[in-house]
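Shown next as structure tokens: one chain only, the form predicted alone.
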Amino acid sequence: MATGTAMAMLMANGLLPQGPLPDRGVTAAVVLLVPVVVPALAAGLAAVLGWRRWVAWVAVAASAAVLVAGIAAAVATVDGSVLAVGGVLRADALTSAMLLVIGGVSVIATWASVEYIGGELGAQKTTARGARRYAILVALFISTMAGTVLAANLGVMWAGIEATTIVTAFLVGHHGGRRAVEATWKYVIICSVGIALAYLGTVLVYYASQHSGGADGLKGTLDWTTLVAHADRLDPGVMRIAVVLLVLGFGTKVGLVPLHSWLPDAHSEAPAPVSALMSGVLLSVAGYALLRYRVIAVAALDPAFVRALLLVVGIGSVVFAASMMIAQRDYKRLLAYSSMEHMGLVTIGMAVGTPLAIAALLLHVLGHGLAKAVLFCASGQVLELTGTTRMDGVRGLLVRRPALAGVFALGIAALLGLPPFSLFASELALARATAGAGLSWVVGVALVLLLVVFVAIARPVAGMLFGPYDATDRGHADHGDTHEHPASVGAATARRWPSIVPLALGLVALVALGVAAPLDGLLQSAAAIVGTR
């Protein structure tokens, strides 16, 4: 009914034709509107009724609706078809792949939120007002990200990414306190700089289209399809500046150097399910914007310039993340720097740009999103159990919570790219694509850095899982290293399988993606769209 109301509004505003729609038009409208409208309605329900368990489950159902819409879009676009609603919403195979990432990660995060917020209310770590605000903002966050990847216009896509900054700023500061407030301001200021640079880049692309010599349909537009069709007519001088600004601007939201410093603070201070959404989806949505612009850039400019620019920020991000992970003592910050490392690998895949590289990076985005959703949500339970985020304060997890420890260990194995998880296949394919493009030295550098990352993660995590457990040791909870209220320590004992189920499902999905490869056709279609070089 809600989707039908939205369709009626679009018809009234001329964005959809009046009268009965052809069957495919109706299908397209439903598939494209559901990911935006349904989570927005869940946000409205939370605003009216406040946080209740069944309202939280409605958010889970809304996330599942996004996932189902993503599957429907994938089926409809796997053959290269495009779904469109007026000139506003558009989905091709690349969009469908991103909807699957958003839906899959959102299901895990919202499912985990049911117990997470329930536990916070029980421990008096948050108020009913805080829980209501959380429920509203998380649903809006999902709706905004879906709208961003469905936008047919690059200006609307920029506005969608800006909207995610506004929504998530309040979520980063959910716990309050000095560190959360500092992280929030850092996030807002740095991402505002980044989004301003992306805005300037977007304006320059529009300017280039406006002065393109009057090419048919190109003059003064930000429509992605039109720009791609006539990209070779865009002024190279203007586009060179625009591409640099866009890589720096959207790269800020991706967590790439040099404007990356917001990421570890924001991810470590945000509630665990929000960290899962930010790491698993938000970074990838900004990366999606770079992918869309890359197609235009390589047609308008010397492809070597675009490749060199993306290689510099991609390799630089992996180098910086690996160096910070070596000395890291906080497991949430370790996961945050790991996100930066994986986004660096994805950017290297963009730089290579061949169809194999694009298909591999999309699989990597999906695998990384699921792995980070599992690990951040699990880390929230570890924090509640132990009262500390310091790795040397967590010992004997395998003895204390075997199921949680098992999920955490398997999530780490997936993150490190071990088989049978999908990140093994995606990293292998990225290496093949990079070597095939004549960049064997990049493969060598990346392998050395991945070895450093492996040691930096595996060694301390082994201590967390197998280290001797002293029941009298509460880690560093009394030394300012935790956000936990003392009453909450031990509350985790009331949580068992219900909080583990979504994480286990995420791991099953990671294995299925790595072994059965069910998305090969969709990823190849997406790679054909943006894998131009």
Given for the second form:
Amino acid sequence: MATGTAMAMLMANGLLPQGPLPDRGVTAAVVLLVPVVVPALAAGLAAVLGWRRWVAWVAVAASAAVLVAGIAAAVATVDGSVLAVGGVLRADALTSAMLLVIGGVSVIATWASVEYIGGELGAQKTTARGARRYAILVALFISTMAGTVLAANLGVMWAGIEATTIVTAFLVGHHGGRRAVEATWKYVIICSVGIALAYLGTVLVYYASQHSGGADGLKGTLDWTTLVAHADRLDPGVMRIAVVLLVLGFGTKVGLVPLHSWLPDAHSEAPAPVSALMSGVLLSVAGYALLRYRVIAVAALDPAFVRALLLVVGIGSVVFAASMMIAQRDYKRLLAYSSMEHMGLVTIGMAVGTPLAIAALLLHVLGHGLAKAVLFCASGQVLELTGTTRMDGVRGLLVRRPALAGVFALGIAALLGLPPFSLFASELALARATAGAGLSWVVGVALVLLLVVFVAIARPVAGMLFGPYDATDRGHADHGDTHEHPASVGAATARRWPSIVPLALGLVALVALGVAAPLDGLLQSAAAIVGTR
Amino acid sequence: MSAAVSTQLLDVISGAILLTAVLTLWRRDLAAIIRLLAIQGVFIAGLALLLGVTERSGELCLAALAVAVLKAGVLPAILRRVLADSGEVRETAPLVNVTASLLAAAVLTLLAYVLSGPLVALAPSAATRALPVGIAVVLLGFFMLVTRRRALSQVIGFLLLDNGITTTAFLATSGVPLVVELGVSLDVLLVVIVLQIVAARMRMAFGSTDLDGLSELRD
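Next up, the form predicted in complex with its partner chain, please; the one we just looked at was the form predicted alone.
Starting with the chain above, the whole complex follows.
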């Protein structure tokens, strides 16, 4: 492991040959620029032309380009090498894994957006202006997330995460009205404060690096590679304060306690495809920032301190999420709290920090992202069908819409960690890694909490799927809330199948990840970069 | 400028930054609070300029100019517009009254001194000895954010927090790299603009910006 890190660093510093340079340089530039530039161009197109069906398909193509660039980066970095452009953009195996998550979830979310916004326009639930803004912001959102994971400099990475708050603010408030305004206000205030604390932490890391001693010119830097190489010389007193601020600050965006209260509101009020992007990728992109800082923190500080800190926020988040899920009556909020629970599990994996744990948590992030994308997009269609987000208002889904119900049920099965979906494999690996690090009690606690979560999700969802569907109830549920826009019912019925296809693809990807484990090599390389001991 | 004079100037400016922060907790008149925030912005720009002159750094002088424009000019102007639109001139009912707020400010300042012990110890100098001021302003901003109920007061709390961080950055590191500093400034500006728009929508939806009205989303 240590040699892997060392080699990656030597390569980044240009001390090891990287193959024929000009060739590789051009490839690297293309692979690293595409994920940032192509979605930004799609945003520009939407800004000029407004929302049209083919413009929405361009956004899907841009997401696919991110995914393809992620695959290309994965192929190039799977052996532990590094792609870099001008000291600004940089990709190693960890970056590639995150690009795959961003690309994969974005394809599902933008694909679902085509029908979603098309349906809303048809039903006059949104205006041409609202649709244009939606198209611009979603594309920018994808671009900033890609930029965040590609940044070589921790200051730029911070700016990228802050920028996601700004571009998503009006996506959360897309539907307007009191609830959306309230969710937007909480989201922007809490996340801005959290991310400001992370900035203070970043400043302190920079301060520590300025005074780290040594003659080799480490005079104030936020370059990740350089910081990792000299992490053991950073002052522990300053770094301890910095790490607490960074965990609190980026933890806010991950949805961890104590600054988590924006999450259920924002996720439940945002349009379904945006919830999919926020829950599926945004949370884990912030988690990625913590992963990058963890390596530095563990080398500069007592590793036990870092582990204890991450364990407290990780377990705390799972406990809180599980307790909020028990009596939850709203399915979108249930999914939101489930995101918090899964991010808590990922943070526990981070606390363990061994290469096995890191590889497992990356697989978990990918699996959770895909499953949540499927579920949030499906829940958007359930909302369109029934007009309510209350679980007791949805009954007999399996009879009314077999395809949608099937996708929803399989997504829930994936989320609960049932085989053959990849979350089964990643949760098992996380448990093994945690027990292997001498933290069996954590596994015990987590298992009890997961059991609670299982019941809290499975019971109401069973009611939604199989519950007795009363035909007189239909009048209330179908027409009671949607009578103002009768067009929506017709439009939704006409476009039933196209909206299921991206979700089905997501489920297929989840099974493929779980059964064939095609990413093992990449995840192990990534784990070698940020894993310790 | 001799070292002794610049050290004294530095201490005076740091003291003024802390004082303006405490005064924002004392005043209830929102227009006066915005004025205090602008004055604090001038002092932070002065701090950057002083450090720039003593270290002969053109980059820092440029940063001082940027800080002056943003924190003493643009941001207060935006806040004044929000205030004029809302027609609410006073923070009517803070959750903690003024006397208790000032006592809390004293406690938070002491806490800042305790917390920043390791920061000063790493590289003692005239500038880093003033670091507790930056941390204290961060804590005061956080306090304001959690105890005030008007939307505008919360934005002011956020800006106070950000001023504290900027002060800390200048005192500790003579400013982070200019690229990052510019990125941060742009972000703060955008956040405030976003919040301005959301506050306007809030007025349309709720009829006021009293955040107690925000109670539809809960479990």
